[in-house]
Structure formats: C-alpha cells, structure tokens
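Taking the form predicted on its own, here's one chain by itself in structure tokens.
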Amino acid sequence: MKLGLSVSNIWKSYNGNQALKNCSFSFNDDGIYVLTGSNGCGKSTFFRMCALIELPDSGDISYFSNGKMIQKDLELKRRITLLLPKIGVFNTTVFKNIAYGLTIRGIKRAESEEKINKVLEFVHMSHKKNQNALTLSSGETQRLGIARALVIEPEILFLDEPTASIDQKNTEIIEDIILRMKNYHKATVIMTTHDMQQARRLADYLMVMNNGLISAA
C-alpha cells in the first residue's frame, strides 16, 4: 500500500536557537513536493526529522499506509531514503557504488546487475559504470547518489538541495531526472531548494519555510 507521511506540530531547537516552530505537513498522494526557503531557514533540519535521522523536541512524525500507522523500525527506514547535498562515495567503480545497497539487502547478482544497469541508464551514466567514482565531477557524483538511492526502490525519496553547487548542465539533467522520478518507481519525491524558480519548475505541491514555519505557497 502507498506510504504516506504526517508531521504534526514539531519543534526543534539547537543551543537555544529555534530551528523549527510548530511545523505541520502531510501527504498521501504521488508527485513532487518541494519545500523552498532561504539558506538556514530550517529546511534541512525538517528533512532530518522526516527521514527519522533526528528526533523533534516535541510533536509527532508518523508514517501510514492504508489508514494505519507504521512502526518506526528498520523496515520503515528501508522504505524511505534521504539524499544529502554532499554525496559520500566509495573508492571503487560507479557500478559497485550503486551495488552496495542491493548487496546488503541480499539481492542476487543477476537481479542486481539488471537493476543497476537500468538506473544507470535513467541518470544518463551508463558510460561511466566502470569509472572510479572518486574521479567523477560534482554533478556526476550527485547523479550517482540519485542512482544509488533509486536502485533500492524507496517509496519516498527525500532530496535535500539536490543541485546545490552544481553546474548548469548537470542541474538541467538532474531536474529532468527528478521530473521523471515519479513515474520511474512511482516514488513520491520530497525535495528542498532555495531556488524559487526551480521550485516552481518541479513542484506538483509547493511549500515555503520561513523562520522555522511552513506554509503553502
């Protein structure tokens, strides 16, 4: 069943500085949700809460399917993926970097190869499969990160500033990838950007964060 998310009245502060203030958000529809706002407004903090990497000081973050709440366990964490602006890569080929997530899930080699080749084609990196990942450009590394996230077929994919510090050519490629994602694995995409023009190009649903508060655009 489709995985949905409900965020209710979450607050978060660091060293007395309020990062999130009574934030609420929910969805259970397919599509691309874009949260925009200036740098430092709390977008990344909000994402870490939603991806269950950090806990809020108060409020509730719940995942549900078919009207029923889902326990926040390892199985749930395998159904959601957060991609950060800076991608860590292993000192090996692009292919083996993408294979890692499938290997730890026990996916057989033949099935893994099929999935990896498919996702490499999707992000326009089939010709890079045998290249050492450490030699990729920043834009190519970001596309590798997207491929690594997509190959494990998450139901919800969080993208935190996916084109930050990326050149224009790769930004355009990544935007095209994002637009095609919702049909690729039927994944729901939730992303942040400080670029309002980019947000309007990509969003099915657009939200704005300002001083730790979320509102509909």
The other form holds:
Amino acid sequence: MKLGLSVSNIWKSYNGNQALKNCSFSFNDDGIYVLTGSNGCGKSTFFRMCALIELPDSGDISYFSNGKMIQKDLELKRRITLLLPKIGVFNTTVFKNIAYGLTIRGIKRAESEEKINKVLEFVHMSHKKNQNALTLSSGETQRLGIARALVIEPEILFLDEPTASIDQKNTEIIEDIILRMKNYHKATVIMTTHDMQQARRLADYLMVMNNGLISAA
Amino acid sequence: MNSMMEGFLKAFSLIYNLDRELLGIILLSLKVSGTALFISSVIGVPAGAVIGLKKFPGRGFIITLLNTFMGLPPVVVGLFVYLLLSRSGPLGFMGLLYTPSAMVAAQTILALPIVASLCHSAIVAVDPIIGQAAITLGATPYQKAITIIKEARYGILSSIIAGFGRVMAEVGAILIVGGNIAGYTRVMTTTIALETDKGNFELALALGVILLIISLVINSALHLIQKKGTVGANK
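Alternative state: the form predicted together with its partner chain, after the form predicted on its own:
All chains and molecules follow, beginning with the one already shown.
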C-alpha cells in the first residue's frame, strides 16, 4: 500500500534559534516534490524530522497507508530513507557500501548481488564496483549515496541538497538520475535545493520554505 | 670496539645456529607477552568501544584514568602485583609469584589501559556522519554501533599493536614478579639486563637484535595499517 506523509504544525528550535515555525505539509501521491529556499532556512531540519531522525519540539509527523496511521517503528523507518548532503561513506568498496542496507536487513549476498549490479548500472558506476568508496570524486560519492538508498527500495526517498557540493557536469548526471528514478521503482522523491532553476527542472510539485515556514510555489 | 664487533659476530652466530637457550627465551617472551596482549584485547577492546559509544555518568573520569594509566611505570606495576601475589598478600594462596602467570598478570595491567584508551580514541575519531548514515539506511542502534566499530577497525588494530610493543619492551615489572629464573621465567628483556651485568654481551646482543627486529616488524605493521586506514576523507 502507498505510503503517505502528513506533517502538522511542527516547531523546532536549537539553542533558542527557531529553525521551524508551525510547518505543515502532506502528500500521498507519486512524483518529485522539491522544497526550495535559501541556505539556513530550515530545509534540512525539516527533512530530519520527516525522516524520523530527530523529533520536533511540538507538532505531529504521521505516516499513513490506506487511510490508516502507521506506528513510527523500525519497520516504518526502513520504508523511508534520507540522503544527507554529506552521505557518510563507509571505508570499504563501492559494492559493500551499496550492500549495507541489504545486509542489515538480513539479505544474503547471493540474493542482493543482482539488485546491487542493477543499481550500479542505474547510476553509471558499474566500473567502480570494487574500488574503495573513499577514493571516489564528490560527484561519484553523491551517486553512490543515491545507489545506496535506491537499493533498499524505499517508498519515500528524501534527498537533502543532492547537488550542493558538486560541479555542473555531475549536477546534470544527478538530475538525470533523479528524473529516471520515477521509472526505476515507485518511490516518491522529496528533495531540497537552494537552486530555483534546478527546482523548476525537476519538480512535479514545488514548495518554498522561508523563515521556517512552507508554502506552495 | 673489537670486543663489540666480536660480540655482534657471536650474537649472529647464536641466531644463525638457532641456539636452544636463545630460542627458549624468545618463545617464552612471545608466550607471556602474547597471552597478556590477548587478555588485554579481550577486555580492552570492548571496554574502549563501550566508553567510545555510550554516554554514562563517570565516563570522563574513566577516560582520564585510562589515559593516566597508559604511562604507568612498570616497576610500580611490578611492585603492586608482587604485593598482591606474595605469600602474605591477598592472592598469596595461589602461589603464582615467580611464575610466567605472574608475568602475564603484570603485563596485562600494563597493556590494558593502552589498548582500551587507544581503542576509545579510534572509535570517537570516526566521523559522526557514519552513525547518521547507518540510521538513515535503516540500522538498529546495535547495527549502528557495529558499523562504527568496523569503521574504527584500523585504529583498533593499531591500539592492539601498540599494546604489544609496550609489553615486549617491558623489563621492570616482569623482573620483580618473575624473578628471572633460567629456563622458567627468563625472557628477552630480563636476560639482556642480566647478561649485560655479567659482562656476557653475546647473548645480550643477540636478544637485542631480535627485539629490534620484532620492534621493526610491529612498527611496519602499524605503518601499513595506518596507511590502509587513511584512504581518503569522507565527502
């Protein structure tokens, strides 16, 4: 059943600085949702709350499927994933980095190998399979992050500034991957970017965050 | 100068001919230090991991204590273990004084803070983003901890090797609790001290050369591990 998200009136502050003010957001449709806004406006904080990595000070974040609310347990956390701007590369091969999400779910190598090869091909990194992931360039590292998230087939994929620290050529490659994701498997992609042009190129639904508040563009 | 050269030549002859006494001393040294290191690692690595991963009251005090104990003077440890194991001491009934077991105990006390403290440092040096990445990919808190420990594996190995270096070169503590009994508790470092006192430089030099070779092997291993562990920074 399709996973939906409803965020109502969440507030969050760090050391007295208000990061989110009464934020609300909901969706239950496939597609690419792009949240744009200037640096430091609260997009990353909002994503961390939505991906259940952090709790809001007040307000509610609910996931639902088929009209019923779902408990926020490990099972739900494994149906969504968040790709951070700095992805956190494990000091091992590209293959083992991608296998991580499957290994912790108890999936054996024989079963996971085909999935990993497919996702490597999807992000154009089959030739880097046995390379230590820490030796990848910034653009390749970002593609590795997407591959690592995609292989676990999340129903909702949060991408936090996926092209923030990479060059124009790699940005185009990543944008192409994001657009092709819709056909790869039925994941809903919710991403942030501070680049308005990029937001327009990718978004099925565009939202703007300003001073901790979200509004439709 | 001539007697020194003569000593070196005789030392190499002892090594080349695999002298039985020399071999016995080397094997006992490796056995005592290896056992002490094994015990230190079995206790020290999990202890270092827990201190590195968990926040609990008194954690800062334990870290300070471990760092202090890293520089424990071996003779003080020897004295402490001696008092524990001597006939009138609390563990005197075990009859362990002047046995290889007493030497293992003393070396374990010396190596444990090094292994635990360096292991803790290796774990806290892992970029916090690794733990966050594990969580975003669906790891349980236990799986997250294992992932961080795996990322620190080269540092943990370095901590074990550093512990081995410390106990192999140690002489004060094992001299006090082992007694330097020929064929029973005589190890490389205590033999070097004794034979030098006697003016019998051949065996002392032969053992000195072997100790240097062991030290070279340990440091080469450390260098290789550190090189492998620093492939590149997280992006």
